[in-house]
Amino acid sequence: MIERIIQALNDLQICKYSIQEIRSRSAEAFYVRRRQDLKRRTTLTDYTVSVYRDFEKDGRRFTGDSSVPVYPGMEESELKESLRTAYHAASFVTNPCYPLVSGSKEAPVPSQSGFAGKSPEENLKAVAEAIFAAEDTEDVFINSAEIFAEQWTSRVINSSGVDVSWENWNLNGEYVIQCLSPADVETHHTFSLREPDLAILQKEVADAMTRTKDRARADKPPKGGRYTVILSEEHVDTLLSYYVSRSDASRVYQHYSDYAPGQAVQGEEIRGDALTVILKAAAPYDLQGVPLHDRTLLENGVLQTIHGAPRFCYYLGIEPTGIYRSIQVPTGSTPLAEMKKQPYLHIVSFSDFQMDSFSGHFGGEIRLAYLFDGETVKTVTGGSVNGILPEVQGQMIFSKERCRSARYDGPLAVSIRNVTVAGIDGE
């Protein structure tokens, strides 16, 4: 299919392009309690045509790009007819003028994943006896669970002589936790595998039921005031998204952010944690060819890298670094227990934590947290977070302990002073 893709390019003198073939192998279960409701296979091979047009407009010079998708039961007219479309349509698209990442073609690589050599049907088999493994009790269970096993195989090609492709693995689903008493209450829980850790993710579970449980007996939110907050796993990572997206080279561009290697952008007094990230490389490669590699984001709290798309490198004269999705970070000196002795209020569940990168404000309704006042512990829902990590990022604490999933693996949790909690009034 890519020779004919490429024969009815040349055919339309089209001579800058990029062709992204994708062919995947999935196995999907889905499970009502243990019983398993429904299974299915399957087979895929998707393309994606990018076609780029360079042309002057006003003196100007510009790069319009467009892409479709293709299939391999077209017709040589109907494909044609689809390039052309996206190469007129590019016409309309004043980007400045940039070119193509330049390379050539390379061996194929193969997974180094955990997951690799056995079937998607195995390793689907394995992540759901690890799930379900969990339940030890009757009065809370997993209702429902769907698992998805899946390997791909990725290859681009473009007119500047990259020929890579590579392959992928990634075990992911959801789970939803039922406890009938004191209230009836469900959980939702997510997960994304590239490594096997099975036993990780079994532990995983086996909190959630303890942290469901806990959910049917909170009824009241905390008070209203500011607090010492604790978030851990999954909202750790959404908190430090924070960089990441301020370090993308298209905000830099745009000027959505002012972030510059060298800048100290966890501000200059840091009286707590000084932050560093690495951006991991997920793949060998990016969906545009760019060779990835593990690169230092931030180093005790200042900038070291810009990165993004190529395009968007070449307008600020930089190496293209390709983009990334997941990171790491070196964890605390701190114990969570450590962090727990003086009062607190740990949420470990929220309705959407949520980051918002422009103004750096992060906050989410509180579904369940454990609220410390220096004397005994108590579950709360209800309420709300509200804080700018701006304000509060030089006197961020991070744990000894360690999380990790598919983009994250760093401190399993962060303790930030004076944060807003909204919530109830009086005494």
Second form
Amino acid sequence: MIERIIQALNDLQICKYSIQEIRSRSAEAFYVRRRQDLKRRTTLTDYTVSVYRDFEKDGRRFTGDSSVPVYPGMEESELKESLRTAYHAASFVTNPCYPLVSGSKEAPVPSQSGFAGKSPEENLKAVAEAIFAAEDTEDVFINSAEIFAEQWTSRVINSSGVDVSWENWNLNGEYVIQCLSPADVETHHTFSLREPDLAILQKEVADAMTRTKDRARADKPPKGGRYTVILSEEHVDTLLSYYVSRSDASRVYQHYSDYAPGQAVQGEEIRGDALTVILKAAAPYDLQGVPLHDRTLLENGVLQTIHGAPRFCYYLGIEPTGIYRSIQVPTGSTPLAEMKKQPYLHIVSFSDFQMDSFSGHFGGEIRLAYLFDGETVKTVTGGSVNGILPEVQGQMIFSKERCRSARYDGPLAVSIRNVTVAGIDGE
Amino acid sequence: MKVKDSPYISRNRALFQKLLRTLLEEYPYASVLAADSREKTYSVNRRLTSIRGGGMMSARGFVARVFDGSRWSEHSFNEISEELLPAIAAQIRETAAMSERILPDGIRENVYAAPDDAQNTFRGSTEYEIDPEQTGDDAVLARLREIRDRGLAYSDRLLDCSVQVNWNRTSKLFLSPGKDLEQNILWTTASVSAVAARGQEIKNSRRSLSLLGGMELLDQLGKQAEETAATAMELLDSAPMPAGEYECVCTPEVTGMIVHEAFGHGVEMDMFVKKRARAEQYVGRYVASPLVTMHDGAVSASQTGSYFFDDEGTMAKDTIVIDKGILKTGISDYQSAMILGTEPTGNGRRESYRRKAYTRMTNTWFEGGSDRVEDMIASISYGFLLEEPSSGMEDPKNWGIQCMVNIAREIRDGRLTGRIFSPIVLTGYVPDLLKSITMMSPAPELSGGGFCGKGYKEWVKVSDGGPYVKARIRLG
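Now show me the form predicted in complex with its partner chain, since the one above was the form predicted on its own.
All chains and molecules follow, beginning with the one already shown.
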């Protein structure tokens, strides 16, 4: 199909283009209690063609672009009409000039994942075994689960010589744990694995069962006020996504962020841990063919890199870094147990923890938290967290313990002082 | 004008029918869903312009669903031809037989009775006034730039004003032994968002519009620019929300989010099957104020959640979920209805042909009441007018509420004071909130600017709304 697309582009005299091909297959299973309810597989090939048009208007030079999906087996006339329409549209897109990423034909990069070499079905079964290894009890059990075993090969070709391809694996899904007494409650959990960390997954399910039991005992929100809040696991990733978003080249170019390399973005006065963040290359290239390698985003609270799509990097006059989807954060020096010697509110489950990268606002409704008042630990549910990261970022303390997922490898927990919590009595 | 058939589906109809016949030689029931969807998104802001064909809802592909006498399986693919048919049939067979390779020890398969596949033939198309594909890219961009410039002109402290319009034309063909259904749907959405800055502080405001139709939507978009810009500027002077429980007036958009997130997800009956929805135990009981009547259905309103039949071949309905405060029924896909022994309500929807069908909402809304908005505000000694919902998350099991709202306008002694608070997290217990509704304005308004997820995935287009309502809500 790629040859047909290139031929059509040549016939239409479109000489600046980029083609993405993604060939994917998956095996999927859906469970209700300990029964498989449905099985699915997918076999798909997707193409996206972006066309670019350099032109001059009112004495200014522009690069217009537009993209279209192309489907396998598309007839010649429909393919050409789609590309022609996109190229016409590009003539009205008045963005400043930019070049495409240049490169050469490179050898395909096989996946280094431990999932590679097995079929999606085999990997699906291994993950299902890890999830269902946790013993059900009469009171606490896996209510339902979904597993998606996905393998895909991406290829990027452009008119500036790039021709790269690579393979990826991801095993992802969700499981719901239900506890019947003393109250009938559930907790919802997602997972996303690039490596077969099945023992970790199995432990996470077991921990989720313990937490769900705790959730069943929690019946009141915390009292409203200001707390030392501990966030853990995926919520640490969500919190730190603020720095990744603010340092994105498209944000900086559009003046939505004033981040610049060398800037102390964690503030001038850091009383807690200074933050270091690494952008991790989860694939050898991004979807525009930019080679990816690990880059330091923040070092001790100071921004090192503006990152993003090559076009925006070009506009800013910086090296095109490509687009990253994962971060690594060095663990802190404070054990979680040490953090918990002082009063805290450790929120382990939100309805939906949100981080607004414009305002720095973070918050969400509390589904389960552990409240230590200096004497006893109570489980609480309800109420909400409402914080502004730039106001509290200098006081973050990161745990010595680590957690790892497809998107995040870093401290298990972060402790933040003086966060507003709306609770049972208001504040 | 009516939306035309997909030439691709029309051209290949015989091929889809042949695939179905091949599967029925082996299985007691099979269905084939073919989808052909096109979309285009235009956007402009201060520095950038974009025209993008394709997107999350744009796809051409197929899903074959097979019932082998007791178990279900599905295979999704996106290439078909006469030559490929034997290989496709072999893949579908392999999928139907893959359980022995994937079942962990101790896990069995659910067993189903044969589906009831009543005979039905249907062709339907929605209508539009202005064809987006005939409007012209330059004309659309010129209109968006004009709206953007009106927004930017509001204040030189505005960092940006972004304007976007997106249309989607989806054709579907559903074939089974009893059914031959074909539909063509066109919806269009648009939004204006403004970003204001003061030093490090950045605030944004966003409004969206939608309709079941075409580019006639652009005529409604113009006046949004100044209002959105004004709100973004106001937000720079907003204060943090003092936590507490307050008398509130919700705009139709906020009502819609409460209807959808707080209650709608809780009546999705695939959650009844999993015993994940508290609502199952409340059918026939009061769950809301007697003022509340709630609908869901693809034919309950003309909006972005509208269609004629769902992705399992069930015709769309208008389901009254809550009637004068009493929970009457949930909404369901076909498979859930089979298990529960209920009638499917035409709510079996897929994100695309690539994904499983779940019970999903469509157009979900509260009927109107008889109160004037000014009387609602006048009735409050201290409280807030809530505007601009931003996100929400369901909690069907525990009926907890989490909705995020961008603006709370202070009401004191029956008047808006001009003070605003932002951002706001709505929390509480769903029936407490719904039972606290004491006033509703007459005219429900629906909008479908966003997408609905099941948890954090499976995005489908929906609309929601209702009238202005007065209720008691915990804010933080």
